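This document starts with one chain, in the form predicted on its own, laid out as structure tokens.
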Amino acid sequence: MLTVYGQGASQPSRAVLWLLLMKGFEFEFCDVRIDQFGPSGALARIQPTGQVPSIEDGDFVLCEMPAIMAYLCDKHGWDDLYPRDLQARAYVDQYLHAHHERTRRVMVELMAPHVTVAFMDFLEGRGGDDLLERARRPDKLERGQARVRQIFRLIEAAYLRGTPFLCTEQPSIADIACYEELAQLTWARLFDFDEFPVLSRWLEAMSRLPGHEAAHAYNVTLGDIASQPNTIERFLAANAAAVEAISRAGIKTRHLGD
């Protein structure tokens, strides 16, 4: 069976777990903590770099979102979110390709600051000091949103211009990937589409798909993490209903060592 290494606190993992609800995909989802991440963690043992998400298929391993979506639409035929049509496909390719350069700076400049307000003594010494420093400036959310306020013109300028969803006529893994980074901001209250309408209707009708409940009970019970800031207790118990979720779906989960 498909191993899923991830959390629902990662956006690309939540990306793969989605596609796979989507689908109805049987597959096991283990939950990997925080201090079980990097190259010095648990998930090293199976995944070199010990990021997520991971697939662990027979002795098959990969990571990277991207790439993991793209072998698994390829592996089982889905064509419908990841077109054979060459130039089709270019397309999304050329989104994902620019993905983490770009789209991924939503999590970077607005999201991740308010997030890590939770456990910032355990990142201390960890790395990341780019990112402490963003959790800790008073303007943060006001310098977070206007930041990516140019990633969304650039979205709705280059990708979703002339389509309804980004490079096609229907949704692919594109469209997936950066669903998951834009609308986390939303559940969070930490910005307001409605100056972006063309982003603000591509997000309800990605909100519409299958699977999208179950996919995203991180982010709802996570809830407004900008007039109240995040604690501990509310980011595992976030994680909790994420893994609870996925659970009521059908899938079996287990957590890393278990």
Ligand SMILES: N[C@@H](CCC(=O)N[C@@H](CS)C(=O)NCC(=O)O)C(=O)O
Contents of the next structure:
Amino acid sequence: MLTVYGQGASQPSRAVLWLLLMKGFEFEFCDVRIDQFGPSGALARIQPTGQVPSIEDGDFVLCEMPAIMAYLCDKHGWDDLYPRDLQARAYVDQYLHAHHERTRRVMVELMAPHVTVAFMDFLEGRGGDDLLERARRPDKLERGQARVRQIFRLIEAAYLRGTPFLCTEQPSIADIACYEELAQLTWARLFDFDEFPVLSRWLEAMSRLPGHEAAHAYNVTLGDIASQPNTIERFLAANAAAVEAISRAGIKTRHLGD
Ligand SMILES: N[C@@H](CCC(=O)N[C@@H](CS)C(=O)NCC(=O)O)C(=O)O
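Having displayed the form predicted on its own, please output the structure of the form predicted together with the named molecule.
What follows is the entire complex, opening with the chain shown before.
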């Protein structure tokens, strides 16, 4: 049985979970709390970086969301989402290699500063000084929005020029990875995509793919964190809702350490 170690709040975890839910694949979801993250946390006993997502497939352990999704697609023949054709695959890889340092900035610049206001005390002294600095800024919404606008312009120009999905006619694991960074801003009311009609159409098309609802219960439950600052209670309730939704989809769930 495949085990996915993850958390509803984690964008790369949701990407892996959505892929599996989309494919109706049987797996076990192990929910990891933030105090179990990192190289000295409980998850590090299974995977040394202690980061989510991580998977355990028999005695094979793997981390890094794009590597996990590529592995799962290759193993199970999901060629629709990770094409075998050399050039079609190269386009998917092209996006995924840029994802970490480009699209992932959406989380760093706008989402995380609004989520982590709920647990600043926990982050204090744990090395997240840049994040703490961003979360404390009174202009974090406007500043974050200005930063993500640049990323969105580039995504439209580089990947959605003439194709409905990222460089392709049909969705791939690149779209799944990208969606998790962008779509979270709409539920959180941190960004209005109306000024980006091409991205808006893409977001709408992605939201119609199977498994979408079960994979995004965290975001729905967390809701608006722009006008109503996040609290630890909301954060925990949203993560609990993610586990419940995955369980309702017929997937076995547990918490790390239980
Ligand atoms: N490059 C990794 C990023 C994974 C990542 O940032 N995971 C976060 C949660 S979203 C995490 O585990 N943070 C805890 C830590 O780094 O100690 C991927 O794509 O999977």
